[in-house]
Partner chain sequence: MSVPWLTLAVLLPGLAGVLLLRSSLAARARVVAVVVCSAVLFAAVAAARAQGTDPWLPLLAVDALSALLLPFVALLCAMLVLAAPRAWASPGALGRLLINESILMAAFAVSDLRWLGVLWIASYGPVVHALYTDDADRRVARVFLLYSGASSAAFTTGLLLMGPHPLADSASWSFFVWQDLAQPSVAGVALVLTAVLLRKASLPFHSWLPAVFDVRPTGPVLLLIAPMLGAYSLVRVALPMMRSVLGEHVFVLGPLSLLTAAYAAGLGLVQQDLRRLCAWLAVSQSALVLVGLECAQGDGLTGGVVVWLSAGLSLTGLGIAAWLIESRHGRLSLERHHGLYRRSPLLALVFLLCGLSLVGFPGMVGFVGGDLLLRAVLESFPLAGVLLFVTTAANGFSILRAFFRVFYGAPQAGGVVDLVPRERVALLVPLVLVLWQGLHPAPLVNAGAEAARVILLRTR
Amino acid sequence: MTLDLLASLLATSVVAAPLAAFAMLGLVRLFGRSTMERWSSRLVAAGFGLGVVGTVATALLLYVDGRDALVVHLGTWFSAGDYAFRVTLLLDRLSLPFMFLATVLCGTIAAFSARYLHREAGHRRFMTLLCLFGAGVLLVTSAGSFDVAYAGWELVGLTSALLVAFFHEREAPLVHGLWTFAVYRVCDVGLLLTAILIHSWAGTAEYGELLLGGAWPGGSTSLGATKATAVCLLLLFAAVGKSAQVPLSGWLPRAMEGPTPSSAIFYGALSVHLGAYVLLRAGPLLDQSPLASSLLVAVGLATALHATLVGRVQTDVKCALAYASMTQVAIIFVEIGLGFRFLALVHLMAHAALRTLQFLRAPSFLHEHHQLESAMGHHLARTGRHFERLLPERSQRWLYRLALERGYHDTLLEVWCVRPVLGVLRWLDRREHALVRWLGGRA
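Please give only the structure of this chain, in the form predicted alone.
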């Protein structure tokens, strides 16, 4: 067996392992059989464990062979005319670290959730969705083209909305899950149009053919400055929605309605960083577009300021952590826009690991905080009051009101994203009911 073939099999197994676990759990439920919690938890943990081993082995093989990247062709899914959807994976300095991060954190969440959601009615449903989410993240990060990345991007968006609405017996999770889904639906158009335009202008969406020469973060692009700017602006629009940046940040605190493990893996670690990952992959395109790079820096700075301000008035620990995540992702956006891509990758991985730990420890942290206050006999002193000392009292009151209203972003999202999408969904629901009544012979 050649080294290329072995590395290709290992890389493919990283994505296939969580998909296989998802298929097994789904088939068992499809045939009306129930699974033991322990069995489903171990199956999911084994899937991501195999992913960790496959990622490390692939990286070692490439290192031994002295190669910077490996392209894996898995065949053509379908073709129509001159277009062919080729399933291609790209393993390099950018994708392999993120794949390792994704498999390790997903496996950690699976092990944690086996105890955290013990005897919860939706335990098996959570494990099934976690497998599908992990497969989506791995597809985005290992994708060798914008086509494959879009497929994984959609899987991540779907599982995000379903896990926000995990506790469906209450109304609030359902409403907030629809909010998350609506924002994703609007912003995903950016990545879809990116793939369409690149196919039209370059004839291919393959990274290896579009982003020419040199190992990441090097390389160039065959697109001109104008076309590269159009593509980067669309990618930025998609990334702003997925990573909860200004002005589309209002859905992130609403997404905290989901279980704590899903909040950790989605909005502390992986999902919220996918926008930054796609921008890192499109580095040569950003080099061709000073306008898009400048806009990326501006969005990051505005989001960091907004999230820092709003996060200071949060009384819920998960919402406070959500805004802290938003701040750090915004700084990563600034680093990408300024061209510090290795720094952005290291920052991304370190922040994902730290924020996952903080989310998982949030319930224990609150308990320990109250114990410490009881032991001391008074509330702990607030920190970070230096900001208030720099502003007059009137400005402080105005900023406090603005922070409580979360910068009025909820209103913007409701008018421009949520209402239009929900209107279309309600119209389709009415048409479906009318069709069912007509087929049943009722007026």
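Please give the corresponding structure for the form predicted together with its partner chain, as opposed to the form predicted alone shown earlier.
Below you will find a single chain and nothing else.
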């Protein structure tokens, strides 16, 4: 029993540490005091360092105890009538590895940014947001219910948008940050609706009670096929936005406006994988729904094709990496859809580590290119020739153009969705003004 208590404490501290660091930074800021740059970055790194230790220790304890999973009940946040928002964490073979990944990466990035953003005007802002982001990711991963996951999910969305717009004195980051936020915001509805529907159908949104029997990736659910399909489709919708899948993939290159470490950790490593993570979590539900599974595979395939095509014509390092990232996340989606859950988890973690390193090395690209050339003894071979061999010239050009314009996704969204809706709203707004003028008579 004490073992249980100890493990629960450790697991809670993993999530609580970055939140505490955030709270300290935030309070200091709110009361108008300025913190030393060095202290703020140490605080953040310490928060995540504690997280790494906590995760490893929890995993060891569970291993020693021979258990597959641990559910931590942190109590009821609030309740009204027969509804209660319970805060539970679930630590098992899925969440612990991902929490380990998240804490290690966040900690590494905090250490990286302490030097990288040294003397930058937004150093503390970056550190504060990084804390909140890390806490959000940890909440989503360690969550024991969809409710808790949703809270973390929102934190991730907001911090992402604010970090894309980190360089807020230029206009482009603001525009792209807002676009990113809009996509997130729309897709968040998927997760929120999931949480609520599950509550009303199953009476609980807790994974432990919902996904019965067997440790991850096993387990089953008592929800019927129709309801499972509905839930899975909603989750898929949420995941498509968060993980930049077709047709909402356009925000990912736009998100490259932020500083390199945030691009690395958000869009190379953690944020883009959260969609895949909740789908992994909902594995038993997916098993019930062939429709959702096949749709998942289809979305993944379409995205992989799209991203690999578009990625091949990207001429700047960060966008090329962004699309490479998108390709792999899409393949992880396919793996999940096909039921290879364990493979998907391994792939996800490996990809996150690899891509983070690649993003961090992006500013050294020229240096590495020179080294590579001199090692090869000549210019690197021109790539992409099989396109030229296989395709007729005209379709080559057409495809190239499609890729250069990023599959027209954002254009289509803008022309078919955003513009008509805004047009109607503007018309209504004009009518509002006209009505008041008419009612008010002469000025």
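So that the term is clear: the rigid core is the largest set of C-alpha atoms that superpose within 1.5 Å between two forms. None of the values given here were measured: they were computed from a predicted structure. Residue numbers count along the first chain shown, from 1.
- After superposition on the rigid core, displacement of the C-alpha of L435 between the two forms amounts to 2 Å or more.
- L9 is not among the residues whose C-alpha shifts by 2 Å or more between the two forms once the rigid core is aligned; its shift stays under 2 Å.
- Taking the core as reference, the C-alpha deviation of L425 between the two forms is 11.5 Å.
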